[in-house]
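Heads up, the chain below is alone and in the form predicted on its own; it's given as structure tokens.
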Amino acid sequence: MVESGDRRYGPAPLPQPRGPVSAALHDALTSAPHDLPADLASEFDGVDPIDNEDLQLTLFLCYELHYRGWRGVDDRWEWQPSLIALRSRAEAVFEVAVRALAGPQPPLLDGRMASALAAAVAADDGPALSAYLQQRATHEQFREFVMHRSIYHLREADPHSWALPRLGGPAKAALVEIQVDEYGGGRLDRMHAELFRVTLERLGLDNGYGAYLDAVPAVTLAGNNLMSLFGLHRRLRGALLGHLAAYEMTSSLPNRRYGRGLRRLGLDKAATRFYDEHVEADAVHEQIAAHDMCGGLVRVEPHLAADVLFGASAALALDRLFAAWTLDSWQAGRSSLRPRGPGAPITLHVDEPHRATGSETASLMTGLAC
């Protein structure tokens, strides 16, 4: 059984249950392993499941376990039948819906795997959530855009190293020099996470690992969990790299701008820092990406390609979503996040919440959904 221990690092507590499916696993969980009702997973039939809070959540805590696992939750639960049984339903739920969103692929041409890539990133069209957040957005927003990214960045390179033993030669060398940068080359005061624990601190944020699991809807969660699906099935490795790919080639302006969005706020350097490292290390990690990771993969394994493709499609698009929703959610002057409770919605601790005039909107659409 997991134990609390330091709590930046993990595990986190259960979150609170989002309807029948993650409240029935979330009392499991705190029992003994045992068999869950064989029907549980009926629930999903027909939901739309990006936007789905109780499918989201009951996938987060299933692929939870694969990582820190829960506070005061069996470690037994991991690989227990009757949850991975239910796990099995619900992500192949969720894979139906990504694959539609994210499209067909086009063919790959002549193994021009980093030019498809390219052309995959620069035919996004999705809102630049990163200009805002550098020109206009609030202290309070740009709290609440850090709190969403938490569930990511503090467990940043975690998910896509899951590909490692799945790999070899030159795309695992790859993946290596990207993942050693982005755990500080084994060096705790350089991980990426703790670079980015410092900008929550200086938001006056939990740095907790999970502190705002309850507060990110569904859309944040799915993000998430796009990156456990490929990173826990071997036959989606392509998928995985592609993302992390995708992930790469559409770093540099945005954390650039994030940068120059607190620095605006009055931030000092300490809490910049995480946005800066990425401005040049994924400069030179979206090369790597491209050509020695995704085309070194394909030319090992050339029908994977549009896997590959498909991954960073899935990335573009889940992205995309997120963006579309947190931009929808501040120009109508309302949070970003979940409400605190049935029927209280968060109010923004803003004088004028911004709204957007329609040039500027139209500015706002172009650029890469980071």
Contents of the next structure:
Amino acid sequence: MVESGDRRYGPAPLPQPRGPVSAALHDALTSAPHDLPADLASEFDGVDPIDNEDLQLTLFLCYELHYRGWRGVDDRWEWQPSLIALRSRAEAVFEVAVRALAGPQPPLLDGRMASALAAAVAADDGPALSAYLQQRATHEQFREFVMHRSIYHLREADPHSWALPRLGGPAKAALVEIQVDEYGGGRLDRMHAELFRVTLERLGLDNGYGAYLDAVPAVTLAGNNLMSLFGLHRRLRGALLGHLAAYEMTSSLPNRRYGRGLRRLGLDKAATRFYDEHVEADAVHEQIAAHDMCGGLVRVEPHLAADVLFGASAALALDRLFAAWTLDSWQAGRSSLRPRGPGAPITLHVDEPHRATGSETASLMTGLAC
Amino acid sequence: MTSTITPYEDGPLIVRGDFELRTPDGTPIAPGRATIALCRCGRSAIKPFCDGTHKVINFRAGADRDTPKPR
Ligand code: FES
Ligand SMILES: [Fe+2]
Ligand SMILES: [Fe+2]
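Having gone through the form predicted on its own, I am curious about the other one (the form predicted in complex with the partner chain); can you provide its structure?
Then the entire complex follows, led off by the chain already shown.
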């Protein structure tokens, strides 16, 4: 149990539980590693995992042990067998739901991976969150958006780095080319996670790692858990690369909108730098990701093509749910974050979000910087 | 000094390696990263770099030398 003196870099503060399973796990984590009750995961039978706060937090509690860990929690919990067993049960339920949401994948024509990814991205008719943030969001709503995104951006690129030891050849070289840029070419002040920290500070927000975990709803945790699921299972390496490609391919245009939104609200260059940087960086990354990385992967392992497309579709689908949740909350005059205080129920309603029309779609996508 | 310039289908030119980007009067243009994308659709707002606008305008271009059709 090594405690870092700098909250910016983790370990994360242990979040409050959101149901019986996360409560039992939370409790257990505060003492030395020991066996969890064997039937704990049966609580998850028959739930809709994507909007289930208890399941998503349980997964997040298990996964974070593989990133920066939890403050005050024994690091040996990471591989405690009963915790891994609980995680596996939750993952199985989650993966089935994500596969259903992503839908069947079209067959690859002549091994044209990049065109298939481009088609998946072009067909994505998500709600117009980036347009809203550019044109209408209040200062407070933009802060909320940034709080949601902080869960990922403060460890930006990390889940996809798990693919590195699992690959050889052209896909690996391409992934390294992207990740080097994500990590600022090895310069701390250029690392994308560090650029995001500046945005948090400029907006008067907490720059601590995991500081907003209690505030974000299941749908936000689910997007993060998806990356960890793909990253921690070698069998899902194709999906992990497809996920990264989808992020890179839906980033430049929305990030331009986020930057404009912040400027409209009077924020300065330091605050928008994270978004401005992603307009340019991800215009490079998207080419490398689609052609060299995913294309390179399926040249070596053609049987992974469907997984790549599944990973991309899953990334887009979960991001659509996030955008719908956020816009629905704002349009109903609510915060998109969880109410403060324990026990407040949150239900996610996901049908018929506000859709962008055909030609608008490309510029209105939700878009995640990556 | 070795570098490569690769046209990517329907997208920018990707430049890698040991290169220097300069204005006509010789002033260096900071590339910002080791591998860069140069706009070839003409519509980027951050020229000479690509900003993804080529997708919005449906830019089409091959990844090899274009050969004009004989008349
Ligand atoms: S080639 Fe990408 S914006 Fe012109
Ligand atoms: Fe990126
Ligand atoms: Fe990034």
